[in-house]
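Here's a solo chain for you in structure tokens, the form predicted alone.
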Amino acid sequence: MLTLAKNELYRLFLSPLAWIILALTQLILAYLFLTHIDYFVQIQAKIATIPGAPGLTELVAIPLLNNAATILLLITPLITMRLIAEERRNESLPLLLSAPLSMSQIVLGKFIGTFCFLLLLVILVSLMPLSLTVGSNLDFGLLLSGMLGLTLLLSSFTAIGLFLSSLTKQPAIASMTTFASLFLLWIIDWAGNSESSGLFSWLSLLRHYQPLLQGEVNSSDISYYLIVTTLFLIVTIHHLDSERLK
């Protein structure tokens, strides 16, 4: 399973895609990033006469964080899409299922080392504010909990896009219909704001995000994370094996 995550790694930094992707996320979240700061200059003079005014943290790494969620609501799908979807393409998933490995392994391998992948964005954008402790102070257990719950949504982010990526031999399909998928999860909460749609507001993936991002760790949040990960995870696991059994 180890091995497979580490190929599957391997393969995504020998794609192109993954290089320009890299690149362009930080260089469009380290603009936001110096836009928060930005803002935050202009306004210190008039929160510091405030008690209780949110600090740095609250101003610069946290909006960073919320900007990169929804970035990577984009391009997570680009990274999943040819999980299961090229190998069905290239005729190579054969191969695959016939490899000496349970289903469950092969599916854990493909969704580590996807996500390891996109761990390493999280590491990289938590570097940004991070670099602020040179010259201020900065709300770490607030921070942690932010990193935390971007880390849980790129991890649910991952299990669905594979299973998707399973369902078709075209990853331009497995991106888009894993874009259509996530979204809907995303913008679900606007019908979640009545008191009549308690289903579709504890669908919402933003809704379960924006406590961790003010510093609330609740264990109902972390655990609708964990379940929606490990659903979609089992959901692939079953598809694959009865296409094996096939």
Second form
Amino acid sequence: MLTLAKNELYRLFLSPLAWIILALTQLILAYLFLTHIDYFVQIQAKIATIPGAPGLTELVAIPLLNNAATILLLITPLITMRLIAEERRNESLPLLLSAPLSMSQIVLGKFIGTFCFLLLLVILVSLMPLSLTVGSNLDFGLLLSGMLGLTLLLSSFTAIGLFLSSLTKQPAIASMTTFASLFLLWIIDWAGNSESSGLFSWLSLLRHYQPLLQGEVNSSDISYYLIVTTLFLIVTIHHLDSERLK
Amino acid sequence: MPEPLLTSRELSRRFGDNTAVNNVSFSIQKGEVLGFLGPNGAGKSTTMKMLSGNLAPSQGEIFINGYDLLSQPKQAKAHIGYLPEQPPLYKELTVKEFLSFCAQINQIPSSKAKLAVDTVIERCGLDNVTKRLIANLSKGFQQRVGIAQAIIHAPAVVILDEPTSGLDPIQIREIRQLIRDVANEHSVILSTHILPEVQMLCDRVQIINQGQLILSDTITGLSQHMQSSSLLIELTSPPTIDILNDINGVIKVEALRENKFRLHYQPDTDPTDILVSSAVQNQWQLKLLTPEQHSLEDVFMKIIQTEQVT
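Please supply the corresponding structure for the form predicted in complex with its partner chain (the preceding block corresponds to the form predicted alone).
Below: every chain and molecule of the assembly, starting with the one above.
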């Protein structure tokens, strides 16, 4: 399982795609980071006198993590699309299927490999606000809870992408459907503010991310992400298993 | 009789209404090379996919080295190596990286993995290309890498699905040589539609057509099928046709060009000995004596056609 994860990660880095994604994400987020800093410097003098005013972490680090989530929503489908769809297109899937591995090992291996790559992105993103510790004090609790949120969010992104990649032979289709599903789950709580939207807002990926960004670590939000991740992994395993019976 | 390494019992596979493989039962003994012969679309690849666990059968069971492939897939799969029609390769890896990965997913302990990789590289003649990317190798070498991944964990049974398709004649010869080497240490199931390949490589052959096994025989048995009952002879000073016709066992004599004759005889009375001795006695000056054989193609066509008629 870990062998598979290692192999997945290694092959990811052999393709220019991984490097380009890392570089461009970093570039865009660095620019956003700078604009947040700029804004903070402008208003710093005004809010310095107000007691209990938002600090550097609230005004720079948290918006940055918020932007990072949106950008990763666009990027994750590009990474997950190749997971199974591409193996299918290159007809390399029999290599794994005829090896003494269970389907869950194959799926988990692929999931872990991709998740590690995205984790690297989270770490690179967090390095930016952490660089501020040189000249100021950060609210580490808040930052950590935000990072936890981003990590959980990415694990559910990856599981959903992996599932949609297992449905098709065309990586492009996997990418499009993943993007559409993630985006739908992102905005699903916009469905109005009547009582019926309770379910929709519970389903929303974004709804469960916001409290974590405000430093509220609720077990319900954490379990939401864990449930989504587990659910899609199980469905993927089930789907690939049943494909042999088709 | 020892326990066969691989047994398939009443194996069937349907795709919707279409039955691709119907009630196929066979087994393979240790050290045997079994050829699966059939026209395209006969169900060869489907059978191979089922044997390797890539496709679940609609009915029937498969035992590999005593393990049921359906209920104990992990243990059973550890004893098979599989090379599909299209070799399953990660083309962005080098040969060595790829084979190390294969060693790991086939549960070879890391202490022995390096040795296994080196051995398989040597056996498959990949010494000069270990550091090259698989994508840049020729089709013949990619096929070798494919065979290498199938035998890296020293499986009991190696399943090769049309291993020589799409190669040039020199590569075909090399791959066949490699398969023969592999057969020295493993049992091999080979599917192909190229008949001479079966004659060259296999101990036993099974002909499959429209999803059903229609013949299962040893290569010697098959050669007997192929034995026809005619001799081609050339005599410098031939006697009249009537004299040849009177030789015991000869049914019919056909006169061909330039003192050549074709003698048809009854299968159980071979007139060769009598012919040779009377040729010496009467100074016919025998120049050529060839027992004529049907090619495997003829037999193949004959079997498939009679099957379709009935």
